[in-house]
Each structure stands twice: as C-alpha cells, then as structure tokens.
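Just the one chain here, laid out as structure tokens, in the form predicted alone.
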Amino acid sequence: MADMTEVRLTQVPSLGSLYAQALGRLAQTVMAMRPATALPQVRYVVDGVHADADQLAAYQQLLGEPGTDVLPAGYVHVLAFPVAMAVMARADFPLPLLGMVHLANTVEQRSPGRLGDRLDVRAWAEGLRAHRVGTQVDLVTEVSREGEILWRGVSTYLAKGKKLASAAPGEPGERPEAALPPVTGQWKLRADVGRRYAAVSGDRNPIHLSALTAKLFGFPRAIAHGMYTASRALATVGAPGDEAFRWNVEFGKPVLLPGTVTFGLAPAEGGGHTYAGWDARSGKVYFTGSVIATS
C-alpha cells in the first residue's frame, strides 16, 4: 500500500453514476480475451463523510437494528462502499465490475461510529489471484475518525471466466460444508427486498432489482444483496456492545427473491457466535459467518 498513489475525491461518488460507467465498459471487459494482469496502484480517499439521519433510520428499520445514534457495522459498509466501487469502476481495473460475485466479507470494528461523527474513508484493491473458475480480488476499505481507524472491511469478489495472466494455481475445489447451527428462525423475504435495500444503501445493481434485469446477468429472478443478508444476520446475532469485534461472512448460493431463509446461530469457542442461513428444503447454504469480540 505504501507505493500507491493517493487520489482525494471531493465527495463520496454516486453509485448510480459508477454503475452507468461500469455498464459502458461491460462489453470491453467481458468480451476481451486478454487475461487480468495487474491492479491499479491507487488509493481513493474521501474526508469528512457524515451519516445521514434519515438514511440511518431507514437502514435500522429495514435490517432490524436498534434505533440509536450508533452506526451499525453494516451501515458503515454502506457509507464506505461507493469509494471502494470507484476503484473497481476505473478504466484500468482488470475485472468487469458488473457480474462479479461477492464471495466473502470480513469487518474489524475497533470502535463504534455515531451519528454526527466526521469520518474519513479510504479504499484500494489488492490480492489479485487465481480462482478455479476465474480471478478474485480483495477490496479493502478503512474508515477513520480523528486519525484513528474505527472500521476496516475486506470484501472478496470473483470474476467468473476471467483468467489471470500469472501461472499461479487457482484455489482448490469447494470446501466441505460445516454442520449447520440449530434453527432459531426463518426470514420470509419478499420480492421487493432488493429494491428496499437498494433504497437505503444506494446499491442498485440490476441483479437485485427485478427478474427482468436479473435475467440479463443469468439469474432466473432477482437475488438478495449479500450485504443485506449478512447485515441482517449481524443484527440478529447482535454486535457485542461497545466492544471491538470481528464480523465474518462467506457467501454460498444466492437467495432468489421472493424466498425463505432458515437461520440459525450457535455459541462460538472463545465467545461470540457462529451463524448460517440456508434453504430448508434443498439444504443449499446461502451464507455462513461469525461475530466474535476481539477486546
């Protein structure tokens, strides 16, 4: 990261304009036969980001978070995500933004943010590497307050079918699934969940909005945002108060909308919880993860 060029943006980019930019590059990046080579050595920075009270309240209501001035870790992701996406939307980013699959997310929250805080956000890409069905990359985002990092997120994405120029081997086959935790509830997700989460997050990726737009990218129906299911899981488990914690999620099969997610959680070794969401009829796993206190 030390060798990266720092680019300061005057404001958090609009996700709508970034998606339009990515759509314009779609044919070029998907149809190009050239393998992925290198990531842009650029770190984007936006200073003085503030949470919007109405957006925060709408997010808390949709995700089932308490209505306080504390910023849920999933909401901090919402605030910072456009800065990371601006990196992926660059012309020299070697993978197609639209159609990339969200594989996993790891968040380290060292201190909770609050409404009214002045937050500084920076984001960059790293870890370009082969996968058995394409190429994956990590988008790293840090959120600071008065020079101290309070939140750090690493989102791992996969570009299916996009080869990496290096000869490094791809990751091995799918890992065996761990035993599912005891059932604690079911989520009945309506067909409009994708649009409702898009309204509070700004993430209007067409795969989440309607069956018609999702079919353009190979899905039979709209699918739920991965960060919606992960953030709802976090709200259900409950963040450990003012303590620092680590929140992990790995995504499996997409949740088609409308749909039902069976949810379960169990105590984790050393404190905290593990959780999972799955289809009770087919047994396919939508996501697994954990919330572990680190202080």
Second form
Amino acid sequence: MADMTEVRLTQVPSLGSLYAQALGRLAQTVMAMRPATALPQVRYVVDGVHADADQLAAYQQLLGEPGTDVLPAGYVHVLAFPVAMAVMARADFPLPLLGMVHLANTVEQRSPGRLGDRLDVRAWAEGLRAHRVGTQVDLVTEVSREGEILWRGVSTYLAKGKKLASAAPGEPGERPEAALPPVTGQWKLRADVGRRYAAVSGDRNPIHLSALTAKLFGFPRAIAHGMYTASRALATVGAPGDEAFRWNVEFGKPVLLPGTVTFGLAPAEGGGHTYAGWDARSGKVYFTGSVIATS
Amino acid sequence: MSKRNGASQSQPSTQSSPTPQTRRAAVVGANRLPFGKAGGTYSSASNLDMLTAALSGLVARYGLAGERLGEVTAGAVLKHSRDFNLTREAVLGASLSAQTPASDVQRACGTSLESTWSVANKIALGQIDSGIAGGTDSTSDAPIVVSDRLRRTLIKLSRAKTVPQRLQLLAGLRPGDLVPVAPDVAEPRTGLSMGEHQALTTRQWGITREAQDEIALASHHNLAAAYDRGFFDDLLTPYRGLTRDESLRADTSADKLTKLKPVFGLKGGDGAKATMTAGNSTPLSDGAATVLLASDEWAAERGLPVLAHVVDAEAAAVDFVRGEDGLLMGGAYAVPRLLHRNGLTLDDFAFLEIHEAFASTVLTTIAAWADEDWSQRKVGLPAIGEIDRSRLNVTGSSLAAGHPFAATGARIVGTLAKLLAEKKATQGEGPVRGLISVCAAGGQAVAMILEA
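Following the display of the form predicted alone, present the structure of the form predicted in complex with the partner chain.
Up next: the whole complex, starting with the chain shown before.
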C-alpha cells in the first residue's frame, strides 16, 4: 500500500457511469484477450465529500434508520464506495466489474459522521487471492474527517470462474455453518426493493432492477442488494451507544425478489449482537453477520 | 347554542397556588357500544361516529347534557388524518357543553387505559373535577393512504408552476405508485404481525393449544352469562341495531374450538406444531367505549354513584426488536412493578382483567408472573405467583367481546368498576380491588389498580 500512486478525483464518480464504463470494457477485454493479472497499485482519493440531506432522508426512511443528522454506517458506504468501484472499473483491474459477487463486508466505525461534515475518501484494492470457484479481492475504503479516520470498510468480491496465476492461495473450503439465532422478524420484500435501494444508493446494477435485466446475468429474478439486507440488519440491531462498532456481514444465497427473509438476532459474547437472514421454508441462509461495540 | 355553561365564574387570584393534595379519582360509570366485527354491522360507521355515539350514551345515562366537564380524552389507533381533533369533534357532536375541552391520546391497544390514567391523574391533582376517558377504533373504515411516491409527487405538483413541470412530475409515476396503501398490522421494526410475534412467544413458553382454547371458551361463556344476567344493561348503548357484541358465540364449545385450523406460527420448521387459531385469537373489531371519572364531591353533588377509585397505574415496554422478550409481554413487567410499589399481592385482588389479545397472551403473561427465575432475572423482583383462575376475566374479555384497539381499556375499566361495586355491596367492610393488564403494540403494556 505504501508505494501506491495516489489518483485524485474531483468528485465521487457515479456508479451508473462506472457500470457503463465496465460494460464497454467487457467488450474490449473480450477483444484483447490479454487481461491484466495484478491489482493496480493506485489509491483513489476524493476530498471534501458531503452527505446530501434529501438522499440521507430517503436512505434513513427506506432502511428504518433514525432520522437524525447522524450518518448511518450503511449510508457512509453508499457515499464512499463508488470511489472503490472506480478502482474496479479501471482498464487495468484484473477482474471484470460486472458479474462480480459481493461475498462479505466489514465496516469499522470509530466515530459517526454527521450531515455537514467534510469527508475525505480513500479507496484501493488489495488481497487478490484464489477462491474455490474463482478469484477474490478486497476493496478498502477509508473515510476521514480532518485527518482522522472515522470509518473503514472492506468489501470482499468474487469473480467466479476467473483463475489468476498471480493470485495468492485462498482460504480452505467453506466455514462450518453456525447455528441460526431465534426468529425476531420477517421481511416481506417487494419486487421494487432493488429499485428503491438503487434510488438511495445509486447502485443501479441491472441484477437488482428487474427480472428482465437480472436474467441477462443468469438470475431467474431480480435480487436484493446485499448491502440493503446488511444495512437493514444494522438498523434493526441499532448502533451501540457511542457509535463505535464493527459491523460485519457474510452473504450466502441471493435474495430473489419479491421474497421473504426470516430474520433473527441474538446477543453476542463481549457485547453486541449476531444476526442472520434465511429462508424459513428451505433453510437457505441469505446472510449472517454481527454488530459489535469496539470501545 | 342553548347549552349552558355549567361552571361558576372564577375570580383572579393574588396568591400562589397551594401545593396540591392528591385524591383518588372515582369511576362514576361507563358506556360503550356493543363491539362489531370487522366488515359487519358498523362497516359504514366512522371512528368519530362511534365515539360520538358512545359519548352521547354516557351523557344521557348520567344527565350530563349541557355540563362543562374538565376534560374529555380519547383516541384511536387507526386514525384518519382528518380526525386530528377526533375527541373534540365528538364532544361538539355530543350534548355536553361546547365549552368542554378535549384532547386525543394514543398508546396502541392501551389507548383508553392511558386516557383513563390521564384523566384520573388530573382529577387526583385537583386540576379538574370531572372528565371522560375513552377510545374508538374501526378496522372496517381504516385509513387508506396513497403511496409515498404518489404523495410526494402530488405535493410537488401543487407547487409546480408550469404545465411542462407538471407533466414531467406525472411522467415520473409508475403504475405501482397508484396502488393505495392500507394500514399494516405488522410491527414496523420486525415486519412480523402481532399474531406471528405472539406465536413465537407461545412456543417459547410452551403454551398448549388446549390451554388456549380453554381461555377462549371461558371468555365466550362468561360474556354470554354476563349479558344474560343483565350485567351490561347500564354499561352499553345499542347501536345500529346491535345489542350484543357481534363476535360473541354463546353456543361455542370445546369441540368447535378444537376443529379450527391454526392461523399463526405456520411458517418454518415448527409449523406443524402451530396452536393459535381464529378461535383463540381476537377478531378485528369496530367500536367505542367511554368512562366517566370525577372527584367524590363532584359525583355526590349530582347524586351520582362512585363505583370504584383509580389507585395507581404503571406502563412498561420490552425490547422485542432484539428478541429479549415477546412483543406482548409488557404486562409481565408492568404488573409486578405496580404491585410492588403498592405493597400488594395477587391475593389482594378479587378480580383480574387481562386483555385477551390472544388467549396465549394471557397464558404467557401469567406464566411469567409465576416464574421465580424469570422474574428475578428480568424484572428484578420476586415472582408474584400463581393467579386464582376463578377471578380472571369473569365477565369475558376481548376474545368474545372483540377488540376495537383503542376502546378496549375503557371497556375493561367500566366492567371492572361495576364488578367491584357489586362485590363491595355484598361484602361490606374492607377494600375490594381489581387489577387490569393490557398489552399493546410496540412491546408496551399498561396496568392499573381499581378499588371499591
């Protein structure tokens, strides 16, 4: 990370234009047949990012977060993650942006951001490594205020079927499944949940928008954004008192829309909660995670 | 207006107010409508219609026409935005003095226990001498609203200045945005309906189908018997042709209840063990109920009876969102705390009124009351013990009567006050006490002690 080149962007790029860029690159890559094999040694930087009051309100109302001027940790992800996406959309990024699967996400929030804060965002890719069925990579996003890091997110993505000789060996197999927590809720997700989260997050990945566009990428119907489910879980658990916490999620099967997610949470050792979402009929697990106080 | 102002003119005071001496508010009487089934006899009646009818019946019974009361406080759970002044509008429609002030309150299914508590406290502090508490709810005339996107578009449309701006706004609407939105019975933070929540609690406490059906059967038989002996004659005003609660099945039997299929707790691996049916769960209902409260002096001056006094009340709430307790388990906290504060035990109560949101709510609540380990760990108080089931809901409760959300507390206060007065008349010396516990959405509950 030390010898990375800093690339300063004037503003947070729009995810829509990044997807369009990626679509274009998909064609180019096929033509060139010689994709890059190592991660670009660049760190993207956008200084002076501000939350938008209307977008914040829409996010809070959709996810069930308190309607205060505090930025929910999931909202900071929405605000900052496009900078990491811009790294993934680079022509020299070794994995195809479109079709990548979000495997897991960890956020460490040290102090809450607030509406009106001038936030600086840094993002880069690291940890290119083999996975059972492809190659995975971590996208790291750091959000700071006046030089102090408030929020650090690590988003782990998988490119299925993609084997890179340069990738480090991966972790062995899948972890054993933990026992599910007791049921505490049930989310009846309508067909438009993907479009609604897209509207507040800007993430208009076609797999979330409609059955038709999702079919193009091999899904029978539209699927919910993983971060929608994780952020709704965070809103349900609630941020610990002083807002310093680690919020983690691992994604399992995709949630097809419309659909019903059975939700449960349980107190975790050392304070905080673990949570999970699953299909009550089949027992398929959609996601598991935790919110743990860190101070 | 021919209504007279019943109060004397007050003189400006030059002295600071004295420290108030508290007094117990008296329950003078009560009046409710027979409760209707959703989509039944009251399907064309609004909340305001029903509250006005119940209030008018109370005014007529106690000769309050033209009287200026200190306060009328009532509410509705499913409330139309047009009813922002529901209770004041009902006062203006009843024959009370038009100078009677009114306020609206809401605490989900505990609404009219809350309004009773509020009016009783004002009387206790000497701020008012008389007041009416009540509640009304219609599930047949529930407020249906437009979708968020349509509402926002309509608001922007009203501000748009040009035709192209308006057309652009309208073009942004999708067909789905035009579908009206009915009130959701699910808890906003969990997405589970009240029945699904209670199904989880029922399973957690190991409550059987038989125990639930037994509660339901007793509710119908007790309510029918109370009607038969004329108990409700001075507690009800017939309305729209209804003289008894529409959900009451006097002829129901254990056999009939056993045949009903479960309706809650069907999802997931334990679905086959589901126990909650339409027979042991409260039906959606329409109706209104009111209670007349006053100081003893105010009642005596008018030659009105005092059925009972309000002794104390306690509200509680549980963290059902994070699964620490069942949604409807607030009564398991409110009642022990209330008894502890008043130095009373369950034996001190001649009557127990536990709102039957579901038969299993009654059973899980009394199971928690008797559980020493649970009480110590959760409430931090000793268990209050086993209840005497012969004192429980002796004239039936919500399973048989129905449950218009905001009306249930006032129904119970009126019923219990009359039961206490009856018992006091035969018992003579010594206080006769009754206990109320009403669970409410949002993990809440309200408990109250009445004494004759």
